[in-house]
Every structure is written in structure tokens, then in C-alpha cells.
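To begin, one chain is listed below as C-alpha cells, in the form predicted alone.
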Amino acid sequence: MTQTAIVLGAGVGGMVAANELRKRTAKTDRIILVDRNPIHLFAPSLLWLAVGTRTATEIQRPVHALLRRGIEFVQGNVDSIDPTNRTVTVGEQRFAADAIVIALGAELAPEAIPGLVEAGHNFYTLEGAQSLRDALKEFTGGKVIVLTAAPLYKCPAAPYEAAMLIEDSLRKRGIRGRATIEMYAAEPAPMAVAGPAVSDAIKAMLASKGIAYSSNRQVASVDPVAHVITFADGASAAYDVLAYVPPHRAPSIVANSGLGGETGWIPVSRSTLETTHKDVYAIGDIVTIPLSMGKPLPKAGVFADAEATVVARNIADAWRSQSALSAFDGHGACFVESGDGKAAMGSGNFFAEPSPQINLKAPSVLWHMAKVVFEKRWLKWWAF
């Protein structure tokens, strides 16, 4: 009997899920991947693009070029999800599936803060990373501010990496002495879910590069003409170049499908990633997985990758009438680019009790090169 799985979203989680399903299922089974964008962007490399060490062409590939043979790619917007009947509508097409994997990610909402869109550069997008690159090229002195506009965002290390890579870039251009770099964070500490030792290490890395850091800064508005950020407590900060991480929100389709929980994100089993509906799974940035210490599992590509693998294996096993034994264990790792051709490496168990057990290894050339190799493998060899 032919089975059908439909994967929604061609980001990290969706790409892994579709390819793993194709590898593990019968040739007669249908694996369908849906995304509105025919181009896959390797988002971790946006930071390198922003400081001029990558081009847009180098960090993008056509989606079909990264898919195993036999995966059907459908380009279009996902208009509706019916989790009860396991159907999905994409434009005028309606798909019925035996399993649905939702990997639609998080939406970026810079417009939620007055003036933010016009004031700075959202380096979580290709366009924003490119505009930041151009602004930094023209920058000859003054103040650069890196800002996290809300405390919940994907890739928790990215804004701290951005600040350090910008510092490195200005130093290499010989203008660091004419520049002030400040970081204002909406969250209480860098990568706080990883624990105080990791937060302290990141703050020490920033301090060693002369980057001022201020936490718990909730942004109220930004004046793009006066170049001034106003915070909720009435304090303000002037800037010449503003690089920001925007607020995130769950895609509206989550609420429309009835899958969203109290926070708006999709609650799932933390071991199987199954939603409250049988054979409907959600992975990556669109989900919320509470940890014992009271905070959610960070939104990061490494977790989307691992979750996708677990889901694909369990779907394939179920279709073969085998016991589904794979479980997501909460382990993860990430690179933290620090400039000077170096990166730190954080890794550990986020499901550990009573709190995540994470170790951050000091910056080295080795970890930077490991990230470069990972980038190359993802964009060239990974899917084959």
C-alpha cells in the first residue's frame, strides 16, 4: 500500500525530514515537500555575508538540488492544515497524507516595534544581511549597536556572534579605534538557557573585544531619523549603524489550524515531536518544548535537524510495521563565531535535570574550520 508523507517547510528541519523519509521508505511511497521559496538559504552563513566574507550566491542553493531523487517539491504557500483529517491546502491543490511534518519555522516581525524596520538592518534575512554589509562598508567611525528586540528568538548565539564579527571586521579595516560597539539585549543574559557559566563566558568574550553589553533592555521604539533607540524604561541610545534581531512570532496558520498552544507555538511530545493529533508532527522553530528549569528549548537549527531525523525514522518504522524507537534526547551543539578566524563550541544535554548541562569550549581555529566544513557539506554533499 502506498503511503504519503507531506513535509511543510524547506528549512533545516524540513530538508532533513524529507531526505530522511525518502531514504527510509519504499520507492512507491510519496514524499512531498512544500515551500513558497524555491531557493534554500543556509541561514547560519548570513553572519559571514554581513561582514563581507560570503556572497549571496555562495550560501544559497535551489531546493531541488538538495533533495534526494523521488521527493516531490511543491512550490507555494501553505494555506490551510487540517490536522484531524491530515490534509493540507497549497493554493488550489489539496493533499491528503498519512503523516504530516510541520517545519514552517518562525515568522520575523520587525514591524511590531515602531520605527525598527526603517531604522536598521535585520541580519536574520538575506536582504538585511546585505544592507548591513553595505552600511559597514561605508562606515568610517561612530557607534554600531547590535540589538535583540525581544527575548525569544532563533539561533541564540547569532547576535553575540554578529557583534564580535563586526568588531573583527572593523579592526581589520583599521578603523576600530574610531568605532564604539555596543550590544543591547532584551534577554537577561547571553544564551541564558545554557546556564550562567556559558552566559559569563560570552560576556567575557564581548568584554575582551571592547564591546559594551547591556541586558534586559526592552525596546519601545526607534527613531530612524534621529538614530535613537528608546527603551521601555525611558532610557535611550544613539547609533550610527543598527544591526538587529527582530521579534519572532508563530505563523498565523498555526492558530488557524488549532495546533497552537498558549504561547502561540505548537506544543509537542518532547521525545517524539508528535502533536496532539496522531501522525501530525511539528519540528524546529515552530514548536515549544518546555524544559524543567522553566524555559523553553532554544530555537536552533541543530535541534531542528535532530528532531527531523527522529520523526522521519519513526514514521518510516511505523509504515514498515516496526516499533518506533527513536527519541529526541535534547542534546545539541552550536558554534559561536568570535572573529580572528576562531569560534567557540557549546554542547551538552538540554534535557538534563534539574537544568541543562552545557559546556562551552574556548574559541579556536579548529571550531571555526569545523563550521566552514559543515557549511560546505550542507550546501554540496549532504543530500547525496
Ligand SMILES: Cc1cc2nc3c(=O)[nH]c(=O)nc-3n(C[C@H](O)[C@H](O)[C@H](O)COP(=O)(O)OP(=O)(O)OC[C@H]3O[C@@H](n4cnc5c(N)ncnc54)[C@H](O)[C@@H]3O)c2cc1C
Second form
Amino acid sequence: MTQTAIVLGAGVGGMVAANELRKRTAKTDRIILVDRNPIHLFAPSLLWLAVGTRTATEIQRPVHALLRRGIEFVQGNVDSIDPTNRTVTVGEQRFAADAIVIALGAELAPEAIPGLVEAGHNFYTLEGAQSLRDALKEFTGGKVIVLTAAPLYKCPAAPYEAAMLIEDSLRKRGIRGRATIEMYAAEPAPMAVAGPAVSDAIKAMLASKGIAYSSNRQVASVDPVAHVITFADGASAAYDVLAYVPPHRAPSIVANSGLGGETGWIPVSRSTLETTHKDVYAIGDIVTIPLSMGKPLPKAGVFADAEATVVARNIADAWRSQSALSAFDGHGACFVESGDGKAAMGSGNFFAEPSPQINLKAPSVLWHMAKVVFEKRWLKWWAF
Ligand SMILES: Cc1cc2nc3c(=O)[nH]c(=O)nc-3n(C[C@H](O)[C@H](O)[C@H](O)COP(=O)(O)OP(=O)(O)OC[C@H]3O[C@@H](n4cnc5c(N)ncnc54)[C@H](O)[C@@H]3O)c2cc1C
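Complement to the form predicted alone: the form predicted together with the named molecule:
Following is the full complex, with the preceding chain placed first.
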């Protein structure tokens, strides 16, 4: 019997899920992948693009170039998901499936903070990373601020990496002495889910580079004309260049499909990624997986990738009438670019009890090179 799986979103999770499903299922089974964007972007490289060491072409590929033969790619907007009847509408088209994998990511909402869009550079998008690169090129001295506008955002390392890479680039241009770099974070500490030892290590890295760090700072508004950030406690900070991580929110389709939980994100079984509906799975940034230490599993590509593999294997096994035995175990690793051609490396078990057991290896050229190799490999079809 022919079976059909539909994968929604061709970002990290969707790309891995669709390719893994194609690899493991019969040729007669249909694997459909939907995304409104026909281009796949390797987001970690936005940080390198912002400091001028990558171009947009180098960090993107057409979706079809990364797909195994036999995957049907549909370019369009996913407008609705009916998890009870397992149907999806994309514009005028309606798809019925035996399994649905939802990998639509997180939405960025910079407009939630008055003035933020006009005031600075959202380096979590290609356009924002490019405008930050251009602003840094023009910058000859003054103050650069890196800001996280809300505590929950994907890749908890990225803004810290951005601050250290900006510092490195100004030093290489010989203008570091004329520049102040400050970081204002909405969260209580860097990469806090990874534990206090990791947070302290990142703070020490920032301090060693002369980057001032202030945490628990909730931005209230930004004045794009006066170039001043105002925080909820009334304090303010002036800047010349503002690089920011915007607030994130769950896509509205989550609430509209009835799949959202209390947090707005999709609750799932943490080992199988199945939602409250049978054969409907959600992976990556769109899900929430609570940890017993009180914070959710961070949103990161490394988890989207591992979750996608588990889901695809279990769907394929079920279709072959085999027991579905793959389980997501909460292990993950993350490079932390620190400038000077080096990166630190954090890895461990985020499902460890009572709190995640994460080890951060000191910055070295080796970890930076490993990240470069990972990037090159990710953008080749044979990586999937
Ligand atoms: C600057 C930066 C650096 C990062 N660095 C790292 C890192 O070093 N390590 C790491 O692990 N993670 C990193 N991340 C995080 C990582 O990129 C995300 O966690 C990961 O992409 C999540 O995968 P996903 O499949 O859930 O969502 P995404 O990769 O965001 O994919 C979602 C897809 O869904 C599509 N989509 C959304 N809504 C619709 C709709 N209604 N209809 C059709 N298509 C839709 C989008 O176009 C997109 O292609 C970084 C992120 C950024 C921004």
C-alpha cells in the first residue's frame, strides 16, 4: 500500500526529515516537502556574513539542490493544518497524509518592541546580517551594542558569538581602540540552560575581550533618531550601531490548528516528538520540551536535526510494520565562535537530571575549523 508523508518547512528539521524519509521508505511511498521559500539558508553562517567573511551566495542553496531524488517539493505557504484528519492546505492545494511532520520554525517579531525595526540590525535574518555588515564597514569609532530583546530565542550562543566576532573584526581593522562594545541581554545569564559553569565561562570570554555585559535587561523601546535604548527599569543606553536578536513567537498556524499548548508552542512527547494527535509530529524550533530544571530545551538546529532523524526513522519503521524504536535523547553540541579564528565547544545531555550536564571546551582553532567543515558539508546534497 502506498503511504504519504508531508513535511512542512524545508529548514534544518524539514530538510533532514524529508531526506531521511526518502532514504528509508519504498520508492512507491510519497514524500512531500513544503516551504514558502525555495532557498535554504545555513543560519549559523549569518554571523560570519555580518563580519564580512561570507557572502549570501556562499551560505544558501536552492532547496531542490539538497533533496534526494523522489521528494516532491511544493513551494507555497502552509495555510492550515487539520491534525485530526491529517490534511494540510497550501494555497489552493489540499494534501491528505498518513504522517505529518511540522517543522515550520519560530517567527521573529521585532515589531513587538517600539522603534526596534528602524533602530538596528536584526542579524537573525539575511537582510539584517547584510545591513549590519554594511554598518560595521562604515563604522570608524563609537559604541556598538549587541542586544537580546527577549530571553527566549533560537541558538542561545549566537548573540554572544556575534559580540565576540564584531570585537575581532574591529581589532583586525585597527579601530578597536576607538570602539566600545556593550552587550545587553534579556536573559539572566549566557546560555543559562547549560548551567552556571558554562555561563561563567562565556562571561569570562566576553570580559577578556573588553566587552561589557549586562543581563536581565528588558528593552522597553528604542529611539531610532536619538539612537537610545530604554529599558523597562528606566535605564537607557546610547549606541552608534545596534545589532539585535528580536523577540520570537510561535507561528499563528500553531494556535489555528489547535496544536498549541499553554506556551503557544507545540507540546510533544520528548522521545518521539509525536503531538497530541497520532501520526502528527512536530520538531525543531516550533516545539516546546520542558526540562525539569524549569526552562525548556533550547531552540537549536542541532536538536531539530536529531529530532528529524528520530521521527523519520520511526515513521519508516511503522510503514514497514517494524517496531518504532528511535528515541530523541536530549544530547546536543554547539560551537561558540570567539574570534581570532577560534571557537569553544559545548556538548552534553540536556535531559540529564536534575539539570543538563554540559561541558564547554575552551576556544581553539580546531573547533572553529570543525564548524567550517560542518558548514561546507551541510550545503551539499550528499550530507543528507
Ligand atoms: C544567527 C543564527 C545562528 C545560529 N547558529 C546555530 C548553531 O551554531 N547551532 C545550532 O544548532 N543552531 C543554530 N541556530 C539555530 C538554528 O538555525 C535553528 O534552531 C534551526 O534552523 C531550527 O530548525 P527548524 O527546522 O525548526 O526551523 P527553520 O530552520 O527556521 O525552518 C523553518 C522553515 O519553515 C518555513 N516556513 C515557516 N512558516 C511557513 C509557512 N506557513 N508556510 C511555508 N513555509 C513556512 C520557513 O521558510 C523555513 O524554511 C542559529 C540561528 C541563527 C539565526
